[in-house]
Amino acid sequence: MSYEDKITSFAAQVREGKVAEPTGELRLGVDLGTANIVLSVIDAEDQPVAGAWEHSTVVRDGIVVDWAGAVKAVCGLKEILENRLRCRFTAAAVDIPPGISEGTIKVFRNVLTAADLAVSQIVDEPVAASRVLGIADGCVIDIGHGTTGVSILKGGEVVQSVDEPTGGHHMNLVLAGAYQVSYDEAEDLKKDPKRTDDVFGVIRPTLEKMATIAQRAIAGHRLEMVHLVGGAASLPDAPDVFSAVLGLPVVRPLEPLFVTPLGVAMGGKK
């Protein structure tokens, strides 16, 4: 199965509650994102089996700001997956934003522990994404709801990482101001396919700022292309904006939101 097929299958599992027939051991991954908490399950052959998600604001700029809410969400999503798969999970991998402090990492670990899950592995978000994309050397740009993360990988390890606070949240603020609507209405406006052209004209400067963050981060590195992931990368013209600023080809999966959450499970154990 190609990485595009894997990501597309996982997206359907998350959105529609679908379950695939697994091969061998099941592994669980937990992605505590700024806009969504996503749990993923893969089998022994790294194929997606099931997933569940919840829109959430328990994490802000890579920091868990609502610990109790995070634990409750993980427990609820774990129970959903256990019921679908008729199994029990006792361990999971969790991903973390690059460059966060040891104290913040401990909080991520404690969320899983409070949800009765042993921590099988802690993995940087760009490494999780690279597992799905099948790259060991290159650049992953993750534009999420709160931040733009840029990571350079060599031999499967992150050798340089930058994470700055510009993401989908900032797009919403710009849209809310431009159209004089609420924050939630701005989020809906951003996702409305009928308003894509209008919206893009307003938020293009924000995307260009994200691309400029990436441009500074990759300066001095020889790259043939970059990989663009994250929920805020879903805008149709996002790859073109990044390519124009970076002067490099930009590859974006069809479902960029689900790349990193799927990759987390590839490091976990049941």
Ligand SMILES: Nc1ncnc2c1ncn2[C@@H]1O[C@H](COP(=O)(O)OP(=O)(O)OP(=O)(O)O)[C@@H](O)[C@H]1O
Second form
Amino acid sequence: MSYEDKITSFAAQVREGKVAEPTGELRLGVDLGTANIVLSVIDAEDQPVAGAWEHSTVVRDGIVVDWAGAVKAVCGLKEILENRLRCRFTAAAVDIPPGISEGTIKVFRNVLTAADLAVSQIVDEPVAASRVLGIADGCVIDIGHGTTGVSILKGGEVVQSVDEPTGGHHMNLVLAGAYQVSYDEAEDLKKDPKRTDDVFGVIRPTLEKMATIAQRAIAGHRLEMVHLVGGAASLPDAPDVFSAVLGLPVVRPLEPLFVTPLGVAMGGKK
Ligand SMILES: Nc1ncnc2c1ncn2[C@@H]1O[C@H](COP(=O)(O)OP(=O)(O)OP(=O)(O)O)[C@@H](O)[C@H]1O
Ligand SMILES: [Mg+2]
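Let's compare: the form predicted on its own is above, so bring in the form predicted together with the named molecule.
Now the complete complex, all chains and molecules, led by this one.
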């Protein structure tokens, strides 16, 4: 299965509750994001089997700000997946923004432990994405709800990473101001395909700011292209904006929000 097919299958599993026939042992991954908590199940061949998500406000800028809320969400999603797959999970992998402190990593670890899950693996978010994309070297730009993360990978490890607070959240603030609507209405407006052309002019400067963060982060690195992932990369013109600022080809999967969550449990014990 191509990586694009894997991501698209996983997106359908999350959105529509679909389940794929697994090969071998199941592995669970937990992605705690600013806007979404996503749990992924993959099989021994790293193929997507099932997924579940919940809108969340428990993480802000890579820090768990609502510990009890995070535990409750992980427990609830785990139970949904266990019922769907008729199995029990006792361990999971978790991803973290690169470069966070040991103390913050411990909080992510504790969320899993409190949800009765042993921590099988702690993986940097861009490494998770790179495993799905099948790259060991290159650049992964993750534009989520809270931050823009830019990571350079060499040999499957993060060698340089920048994470700055500009994401989909900031687009909502700009849209709410421009259209005089509530924050939640701005979120819906942004994601409405019928309004894309209308709202894009207002959102473009925020995307350009993200691209400028990336431009600074990759200065001095010889790159032939970059990979763009994260929910905010769903905007149809996002690759063009990044490509214009970076002067490089930009590759964005069809379902960029699901790339990092799908890769969390990959590469672990088989
Ligand atoms: N179709 C869409 N068009 C535009 N934006 C979208 C679309 N779908 C999702 N988004 C935006 O993507 C963001 C969520 O993406 P993602 O789940 O990658 O973030 P996160 O991992 O929770 O945040 P972070 O990585 O910053 O902690 C939200 O701002 C959401 O509005
Ligand atoms: Mg994220």
